[in-house]
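So this first bit is one chain, no partners, the form predicted alone, shown in structure tokens.
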Amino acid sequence: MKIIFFLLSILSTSSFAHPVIYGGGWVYQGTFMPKMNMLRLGHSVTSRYALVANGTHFKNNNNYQDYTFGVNVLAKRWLQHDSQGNLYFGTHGGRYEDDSGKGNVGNLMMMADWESRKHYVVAKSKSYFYDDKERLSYTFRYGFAPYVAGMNTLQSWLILQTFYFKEQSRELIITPLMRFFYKNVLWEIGYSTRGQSYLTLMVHY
């Protein structure tokens, strides 16, 4: 029974996050920074595959900015007494632009998590192919939660996340992050150690 519980938990609140969620869930995330922002509108087809569309903008990195949609899969799953372990993978083609000119672009991305009601730990990486360049981003993250609260209640997270994107900012990015779940509402809101706000909004029906 406790397993269930557990599951449960999982899937009313951390799966908000995931690449797919349950089959025939529709997700909308948005990821705003002064000079970043990404966008993301999904539908699991099933709990092992979603139909994504993205949009993507850094300033930093000549302006660049994308249109793209894909499939994200969920290839692996670890279920244990009180956690759980994903691995998913994503492969988006479309259009982009940047200050010198257009054209095609592909993505790849690759992401492992693991979770218990009580800790969160994400590792992904998400590459760009387009006029014969290969960009890589990277992100980690690790968040605990204060206390442990019942399904359909206001669920806290402290999170502390590090992004590294070499053509957009030359440095590790690193961000505390408090994030919120109530229902089916995701909010984060940080504050990045260069001082730059940081703000995820996400909807799922």
Contents of the next structure:
Amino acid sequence: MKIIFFLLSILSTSSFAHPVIYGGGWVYQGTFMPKMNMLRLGHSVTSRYALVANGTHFKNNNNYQDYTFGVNVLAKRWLQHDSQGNLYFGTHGGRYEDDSGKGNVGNLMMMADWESRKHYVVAKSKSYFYDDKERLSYTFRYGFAPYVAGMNTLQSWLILQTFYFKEQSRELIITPLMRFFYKNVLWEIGYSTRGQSYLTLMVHY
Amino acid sequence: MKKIILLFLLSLSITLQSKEVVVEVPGMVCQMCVYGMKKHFKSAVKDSEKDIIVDLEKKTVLVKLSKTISDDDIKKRVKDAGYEAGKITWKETKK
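With the form predicted alone in hand, show me what the form predicted in complex with its partner chain looks like.
Everything in the complex follows now, all chains and molecules, and the chain you saw is the first one.
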């Protein structure tokens, strides 16, 4: 059991676009919950690395807010005929502010995913270094596509997401959600076991 | 005179032919891959909606080219989209 939790923790993200997409691509993304919001603007300079700007708000964590800028790197991509796996790292830095003060903040991110046309698994960990302490968030997702969509048809996914960030909630937040992907637009809606709505909007360009 | 007729027929045959290429792309599984492929082959076709057909089932990209490009160029475009090109099959079709 400890091993499973460890693996989920090590491999676990909060939002699940690929941190790096095709060369020249842009990503605009917003994830919204009543007490937790995240914004991301990313530009993949090549298919190997992307420059990203992030904004985060954790209401329960002393009303924490940050604005960071950094780099995401696709460290390794494994391509099989019917599936792919990816390993990403990211490092971001910027400024934070909460009820007890403000200062510099740094993030380290590690994310791994595997996907086929029917299943996908994502795990991400992200650390927040500020106020002389490190705080870690972990996210894990499993998604299942009830049908296989073609090139210009709506793709739907049923997803179970778990999120843990001790400073924000002190317990695991489990969110069943639905993902829809049509052409270059993705949106997700869900409702967590803590009674919170979940919305993600994302556009690739 | 014969030469002129021959040249005319040759130029006619060129204009009446267009090239299509099918590229195998292993691991291409997501809708976003489709968008990335279209973005990187857009400059080689007239209409990216009609002339670039991504088959996620077969993991192929069919491109109806409006200009001449090489195998290396195709491999680079696929790589820029984040993938590795597999087998490249050329087809000539008469319009």
